[in-house]
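The data below hold one chain only, encoded as C-alpha cells and taken in the form predicted alone.
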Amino acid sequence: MTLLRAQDLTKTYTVDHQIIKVLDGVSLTVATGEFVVITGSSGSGKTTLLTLLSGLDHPTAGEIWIDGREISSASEDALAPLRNRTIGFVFQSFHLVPAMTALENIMFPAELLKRRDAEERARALLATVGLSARADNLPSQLSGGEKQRVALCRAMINQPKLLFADEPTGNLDSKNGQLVLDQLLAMKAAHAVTLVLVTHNPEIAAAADRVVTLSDGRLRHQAAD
C-alpha cells in the first residue's frame, strides 16, 4: 500500500533576479513500512526534497500525497494536525527547546494533542533509548548523541505513520551515530513506521530497503536492497 506519493515535483527560487531550479520533475512513491534513503552530493536537492515531502515547504509545481491526502497545496492550518499526528521529523541539528528538560521536549507534541498519557509515553520512550536517568536534564546538559536520541523520542511520541530524518547522524561521531541509527531502526520495526531518510553515510544507505539518488535536482537512480 502506498503511503507517500510525489509527482513531478519542481522547486525554484529567485536569487538576484535569477531563477534557480533546485528540484526538476522528481517523482517518488513510498510504500507503507518501507525504509527509503535519499542520497546524493551536496547541493543535489536532498534536503529540499525532504522538506517538500514532509509538508515543511510547498513545491513550485507538482503534487504530494500522504496517506491518501494531497498536501502540496494545503494551508498551514490544514497541515498542522497532519504534521503532529501522521508525520515525525528528526533534524540533523536536534531542534530541542533549550528551556525544556529532555522529558518536556519529548512530551510537547503529545501535549499539543492534549494526550493524557503524554508523560507516560515520554518516559517509556526515554527508557527505550536508555535515557531514563536524563529525563530532568536540559539540552545543554546532554551530549550530541543524547540530544539526538531525545529528538528521536519526540518525533515518535504521537506514533506517526511516517518518519522523516535529515542527516540524523551528521553531527555525531561514529559511535554515537551508530547508536542513534540502531535505535532509529529498532523504533521503526517496533512501531511499523515508514522511514524516509537523507544521508551521505553509505552504511546507513546499506540498511535501507531502497536508495534514491538525486543529482542536480533530478532523480537519477533507484536501487532496491
Second form
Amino acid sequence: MTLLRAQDLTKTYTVDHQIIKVLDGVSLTVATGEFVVITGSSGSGKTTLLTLLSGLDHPTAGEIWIDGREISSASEDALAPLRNRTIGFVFQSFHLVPAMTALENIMFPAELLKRRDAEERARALLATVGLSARADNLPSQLSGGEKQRVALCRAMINQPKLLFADEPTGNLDSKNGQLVLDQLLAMKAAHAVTLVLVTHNPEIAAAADRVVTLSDGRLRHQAAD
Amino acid sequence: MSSRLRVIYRQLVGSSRQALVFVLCVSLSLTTLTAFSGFARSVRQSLLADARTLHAADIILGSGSPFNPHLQGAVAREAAAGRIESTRIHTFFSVVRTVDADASLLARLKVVEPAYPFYGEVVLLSGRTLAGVLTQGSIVVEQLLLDRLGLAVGDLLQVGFTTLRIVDVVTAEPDRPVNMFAFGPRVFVSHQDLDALGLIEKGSRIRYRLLIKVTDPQELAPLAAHFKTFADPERERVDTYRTARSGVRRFLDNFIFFLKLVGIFILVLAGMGIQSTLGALLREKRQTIAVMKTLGATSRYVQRYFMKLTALMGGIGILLGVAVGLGLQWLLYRLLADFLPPSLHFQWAPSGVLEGIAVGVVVLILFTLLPLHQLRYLRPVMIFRRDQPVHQKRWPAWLSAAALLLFFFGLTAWHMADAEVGLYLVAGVGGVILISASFSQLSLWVLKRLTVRRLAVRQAVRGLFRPGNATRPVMITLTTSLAVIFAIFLIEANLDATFVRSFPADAPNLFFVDIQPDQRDGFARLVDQAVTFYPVIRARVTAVNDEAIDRERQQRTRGDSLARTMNLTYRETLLDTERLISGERLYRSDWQEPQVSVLDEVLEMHPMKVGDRLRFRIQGVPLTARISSIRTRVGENLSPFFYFVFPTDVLGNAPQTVFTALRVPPDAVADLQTRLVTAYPNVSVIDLSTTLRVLARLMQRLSNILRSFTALSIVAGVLILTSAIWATRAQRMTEAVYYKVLGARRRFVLQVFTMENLLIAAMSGILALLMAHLCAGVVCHLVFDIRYQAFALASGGLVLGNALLVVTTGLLASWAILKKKPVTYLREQTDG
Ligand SMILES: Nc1ncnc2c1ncn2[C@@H]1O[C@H](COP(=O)(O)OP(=O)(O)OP(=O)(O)O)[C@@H](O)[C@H]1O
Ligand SMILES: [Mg+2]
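To complete the pair, please output the form predicted together with the partner chain; the form predicted alone was given just before.
Next comes the full complex, this chain leading.
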C-alpha cells in the first residue's frame, strides 16, 4: 500500500531575479513499511526534496499525497495535525528546543495532542535509548549523540506512520553515529514505521530497502540488492 | 511551578536581556502618565478655580477711560434679562494724607460696589464682610498704611478732596494677582464716595473695570464674545477668567502641557520599545518556533504560547510601572508642596491605579499585537535556512500603524482635552515617521550602491544588509524616537531659557515710574546707589511705510501688539544686554532725517526692515523716523528694554518721564519707599521683591521637574536604542565568529561593528535633529508663544552623545562574542 506519493515535483528559487531550478519533475512512491534512502551530491536538492515530501515547504509545481491526502497546497494550520501525528522528524543538527529539558522536548508533540500519558510514554522512550538519567537535562547539557537520541524519541512519541531523517548521523562521530543508527532502525522495526532518510553514508544506504539518487534536479531510481 | 511555566521561565532566562528591556519599556510606558495624569488634573482644577478667584469674576471688562455707551448698554441689557450680574470697580493711585497733613503716602484706591467680589473673599481683620462695613464715608485699609502714617482703626484719612473714616483692616483680597506690579497699600472706598473724592475730574490715571458673573456657566464664552463686539478694541479689553493669563498662569499652563506631552511621547517611545524588543526576542526564538511547528504545533498554539510569555513579562512591567508612577506622583506633590493650595495633596486613588493598569494593558496589547501576529508567517522550513526571508502580509502592519495612531490621537485628545492639538500631534508624529521611513529607504539604497575600498568599512556597510538584519525598521525606530527626544530636550531648554533664567537672583526688584526729568539728581542722592535713568516718552505707532496699523488685526495676535501705547526712549549707545542683528551701528551718520533703532521682537508683530519708515504719534504730535538698525536682546532677563530707541536730538525735548529699576535689599525696601513718598510723591514704586523670590523658587522647582521628565524620556530612548541594537545581535554573533575563525583580529571585528553602528547613529541622529528643530520650533512658536533658540552647541552634543551611546551599546552587545573562543560558540550554535 502506498503511504507517500509525489508526482512531478518542481521547486525553483528566485535569487536576484535569477531563477534556480533545484528540483525538476521528481516523482517518488513509498510503500507502507518501506525504508527509502535518498542520496546525491551536496547541493543536489536532497534537503529540499525532504522538506517538500514532509510538507514543511510548498513545491512550485507538482502534487504530494501522504496517507491519501493531497498536501502540496494545504495551509500551514491544516498541515499541523499531519506533522503532529502522521510524521516524525530527525534533523542533522538535532533542533531540540533549548528551553525545554530532554523529557519536555520528547513530551511536547504528545502534549499538543493533550495525551494524558505523555510523560509516561516519554520516559519509556528515554529508557529504550538508555537516557533515563538525563531526563531533566537541558539540551545544552547533553552531548551531540545524546541530543540526537532525544530527538529520535521526540519524533517517535506520537507513533507516526512516516519518519523523515535528514543526515541524522551527519554531525556525529562514527561511534555515536552507529549508536543513533542502531536505535533508529530498532525503533523502525518496533513500531513498523516507514522511513525516508537522506544520507551520504553508504553503510546506511546498504541497510535500505531502496536507494534513490538525486542529480541535476531529477531522481534516478535503483533497486537495493 | 508547573512544567509549562518552567519552560516559559527558561525561555525568558534564555533571552533575559530582551526580557528585561521589555519589562522596563512596559513599566516606563505608564510610569509618567500615572505620575501626573492625576496630578495635572487636580492642579488644573485648582488653577481654574483659582483663576476665577484671582479675577473675582467670570468676565472682566477693563479700560483706561469710561466704557463706551454701546458696551454699557449691552451689559445693562443682559443684566436686565437676568443672564448676568455686574459690578463696577474704579482703581486709582492717589496720595493719601493724615488729616493734619503731617504724613502722606501713595495708595492704591479701589472703589467698589456691595456686589464685589463675585468670587473669593475680601478678608477683614474684624472678621466682618466688606459689604457690611464699607458704607458711605468709611474706608478699609491695609495694615501697612496704618503703620506708615501712624494711624489706627477709627481715625480719619484725607483721600482726594474728602475725609473718610478708617473702619477696618483688610488682610486678603481675591483679585490681587500674586503681588505682581502691586505697589502702595490698598484702600477700599465705597462707590457712594466716588464723586466726593473728586479724583476723576482731576484727571488722575484711573482704571475702569466691570466684573461680570454669568448665571449659566455655559453662556460664558458666547457672552464674552457678545460683549467683545461692542468693545472698542483700541482701549477696552474683554477677558474671561479662563483667557486672562498672568505670567505665572501662562507658565503653569505650558508646564502642564509640556509634562503631558512628554508623558504621551514617553508612552509612545516605550511602546515602540515594546514592539521592537518583542520583535527581537521572537526573532531569537525563531528556531524554537520552527521546531515547534515541525512537530505539529499550529500557528494558534505558537501565538498563544508567546502571548503567555508576553503577558507574564507585561504583567510584571505594569505592576512595576504603576508603583514607580505612584512614587513619582508623591514626589511631585512633595516638590511643589509650597506652591500648591493646601487642599491639594497626594492620595492613593484606586481609580488612578486602575487607570494606570488599564493604560498599561491597552499599550501592551496594541504594541505586541503585530509581532505576535507575525508569528503565523514563520514557516517550519526555517529550520534549515535560518535567514529565510519571512513573507508577511502588509495589511497587519498598516492596520497596526493605524490603530496606534488612533490610540495616540485618542490619548492626546483626551489628556489635552483638545482634539485639534491631538490631530496636530498625530499628524506631526506621522510625518516624522514617514520622513524617517523614506530617508532610511533612500540612504540604504545609496549605501548599497556605494563602493568602499577599506575592508572594515566595506564589511560594515555590507553588515547593514545582512539577511534578517532589520536595519530599516531599526533605523526608522531610532530616527523617530531620537527626533522625539531631541524635540523634548529642545523644548525644555527653550522653556527654561525663557521662563527660568529670566529670574536671576540679582534682578532688579524695585521699579520707579513717573520720575520727572528735573528730579533725577535728587532721586539718585536719595536712593544712594548708581542709577541708570531711562527717559520714557509715551507714543503710538500709527503707520509702517505709510501703511496704517491694522489695530483689529494687531490685537488679535497672541503676543504683544503694535496697537498698544509704546514707551519710547532715547540714547546714543547700545546696552550691554543688546546686540545689533541688522545695520552696522545704532544710528546712521549719513541720514539727515529722524532715525529709530528697533528691537527684533517688534518684527514679530509686523514685518519691517532697516530703511523702512515708522510713523509715531507722541501726545498728538506726529513723528516719522527711518529704521537705522535692528537690535536683539542677549539672554532674557528682567532688565528694562525698549522696542524703539531714538537719537537724543530727536526726542530729547519731547514730553517725558523717567524710569529706573533698582536692586534693593528686601529689608531696606519699606524705609526707601517711605522716604521716597515724602520727597517725591509723584513717583510710583513697583515692588516685586516677594513676587520675584516666590517666582524664582517656583520656576526653579518646575524646571527641575521638567528636567527630570526630559531625563525620563531620554531613558526611554536609551532603552529603545538598546533594544534596537540588540535586535541585530544574533546575526552579528555569527559574523564575528566567522571573522575570527578566518583569522581576523579582535581589532578588525571591533572596527567593523563600530563603523556599522556609527553609520546607523549618524544617519538617524542628524535627520532626527533636523526634524526635532522643526517640531520644537513650531511647538514653541504656536503653543507656548515663546521665542525659539536653536542651542547649536547642545544640538551637536545630542548627535554626538547619541553616536557614542549607539556605538557603546553595540560594542557591549557584541562584547561577549569577542571574548569567547570561536569553538565555544560554534558548538553552542548547534545546540538547538
Ligand atoms: N532559499 C533558497 N534560495 C535559493 N537557493 C536555495 C535555497 N534553498 C536551497 N537553495 C539551493 O538549492 C540547492 C539544493 O539545496 P539543498 O539544501 O536541498 O541541497 P542538499 O542536497 O541538501 O545539499 P547538502 O548535501 O549539502 O545538504 C542548492 O544549490 C541551494 O543553493
Ligand atoms: Mg542537505
